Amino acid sequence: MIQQLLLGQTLGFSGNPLTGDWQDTIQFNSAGGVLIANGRIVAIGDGVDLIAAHPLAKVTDYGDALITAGFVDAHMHYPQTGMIASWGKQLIDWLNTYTFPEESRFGDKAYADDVAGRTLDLALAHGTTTLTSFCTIHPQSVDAFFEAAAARNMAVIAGKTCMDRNAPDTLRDDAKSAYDDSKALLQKWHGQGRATYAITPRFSPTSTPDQLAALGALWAEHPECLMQTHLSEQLPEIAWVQELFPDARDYLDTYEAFGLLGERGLYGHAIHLKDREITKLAEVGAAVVHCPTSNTFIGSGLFDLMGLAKATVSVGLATDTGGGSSFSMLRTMAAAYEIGQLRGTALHPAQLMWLATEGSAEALKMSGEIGHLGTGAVADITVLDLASTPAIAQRSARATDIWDALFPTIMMGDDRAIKDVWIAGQRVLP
């Protein structure tokens, strides 16, 4: 058996910073070691220890470098990664204006093979070793993801985005089809490697009340799988839910109506939540994903992290993309700071990294699979240099501990702060 031992600064997490006093909850060792075995984590401590105790492993020294777990990306769109960036509407617009002309190109599968495989490596270059993404209505679609991710031995969660309404004829299911063509999937992918099914009606206004019955009914089916959707976006958008579901008693009950609110489900954005929904999110332990960057480009408003936190509603982290305006959890991180700030709250870069990790496989349930930094734990691992570009390394070189040398990677790094990536025990970059 082959060992690999990485040696650097390493940062894990016992518990929620969230959710606690954050000094509690951090596992920090600045002459740290990580010894891998058979694509896992079998030992964390300090590396001269480790060292002494495995002579015959396989040593990679990072020096001052930064050891994590790889970055969780609990929500996007790899249909979109195309027309990422694109100027000047809001979400019903923009839905109309750039992601269904996109998406409708997608029934083509070397043309959805080829931005799969471009959008996978565009996140490990950023250090993201999991995503969680919406497909297009073509199965061909979901194939194409959960290939390219096989191919490189990622942990993906993915589904066909099913819609029957407000959607060009082009990107358009029915009840049964989104049914029959979802179980068909699931039942090809789910727990095949490392691949995770969800189930994924778009959101409530692209589906009748006859396919959200029918992906519920499924989902109950198999409760093994995830469900995801979007919630409460934009204000008028919750304004269009009510004008569709004039009995429905706020936007979260156009799902729970139909069987699409569980524990395994996961609702995209979640900004202006009622406090029913606060509750019922609480209450049946389902995860609620911030999406900052696209919060802010597309418009939303700002989430309540702290008060969700507070309110024990389970939160994952992610880029949203291609409504997100960039592939990096780091300005991902970044982003969510400055709405914290505007919130009232400054978020310490400790709670912002688990957010990133541990808090997005939180939200997956995969906490001790993924995002962890631990033993036990998928070695899916981003090592950080915090001296990337002469803005950053000037800044750091003036720190006083990690968390003043850690911060401004987060604030101002990109894909020149990920020194090296690890899937599954494997290095993948260059």
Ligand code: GUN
Given for the second form:
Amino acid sequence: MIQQLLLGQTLGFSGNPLTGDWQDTIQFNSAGGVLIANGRIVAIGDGVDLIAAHPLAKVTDYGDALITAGFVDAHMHYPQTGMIASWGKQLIDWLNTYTFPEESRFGDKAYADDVAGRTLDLALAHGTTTLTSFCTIHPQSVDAFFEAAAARNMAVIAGKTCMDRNAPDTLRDDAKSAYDDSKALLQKWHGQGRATYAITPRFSPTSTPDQLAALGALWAEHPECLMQTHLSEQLPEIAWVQELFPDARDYLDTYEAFGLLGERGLYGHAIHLKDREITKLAEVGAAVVHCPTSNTFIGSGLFDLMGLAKATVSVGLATDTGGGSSFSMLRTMAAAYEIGQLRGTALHPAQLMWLATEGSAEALKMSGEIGHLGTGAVADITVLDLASTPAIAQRSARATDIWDALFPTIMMGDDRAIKDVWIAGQRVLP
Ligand code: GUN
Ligand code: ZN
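Structure of the form predicted together with ligand GUN (previous: the form predicted alone):
Everything in the complex follows now, all chains and molecules, and the chain you saw is the first one.
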């Protein structure tokens, strides 16, 4: 059995730095080593000790670079890769003007294959090893994504986006076909290799109560699947939901009433929540996903990260490509920091790194498996160059500790900071 030994600075976590004292949760080693066998991390510790104990291991020495768990993007739309950074609209106009016409193209399997492969390669180039994606209403768009991920051995989460109203004819299914197609797709893909299926009603405005109920019934039959959707992103959207569902107590209730609230639920954005919604999300153990570059780009609002963490709601971090304006989880952490500042909290680099790895994995109910630099986890690993551009290098050169060295890369870094990426113990960057 070939063992791989990666040497460098290593950063992992033993707990959640948002809820406790962050210093108690850090596992940092400035001369560390990560031993990999059979695609998993089998030991982690001082580099010199691991070299002595495993003399036959193949060594890759990254010097001062930082070895971390690969980034986990907990909410994105791979079909929107081609239209990222489209100008001038807020949510509903943005969907109608840019998103729906682009998503209409994914009935063409060859086109879906092309965009799926491109998206995953862009993600890897940015150090992201797991993506959680919405597909389109077309079943072949789901096949395209899972096939492309399998070819790269990446752990991904995805599902057929369901919509049976308030969308163009080319993008509408109905309650029965959404149920039937989603069921066939989850039976085909869930648990195949590293694939996880997420039942995916887009959001309440584009599903009739019948469709929401059908998907709720499907989730009850398949509780092993995740369920992903959108929640309380923009104020006009929330007002529209109230008109469409006059009996609902709030936005979350439009899911809850149809069996679409549960522990394995993922609710993207969740910016403008009412107290009842926060209490309920915490009570059932569901997760919300912070999409900071999207929330500023589409003009949605300032996510209350610390308030939700304090209320013990699980929070993941995501690009929300292509409402989000970057494929980079570094840029995404930077935007989370900026939004934190506007809400009066300076998030520590440890908290940002935790969100991009462990936090997202926890939201996906995959803690310990992905997003974790520790024994037993799959060896999905990203190596960060902390001096990747002249601007970052001149700043990190005067750093006094690892956090001061890392923060300029979080704030100013991009794909040039990604020195290497490993997927299940295999190097994947050229
Ligand atoms: N709400 C419903 N669909 C979408 C989408 O594609 N992107 C974002 N940001 N919000 C949504
Ligand atoms: Zn989204």
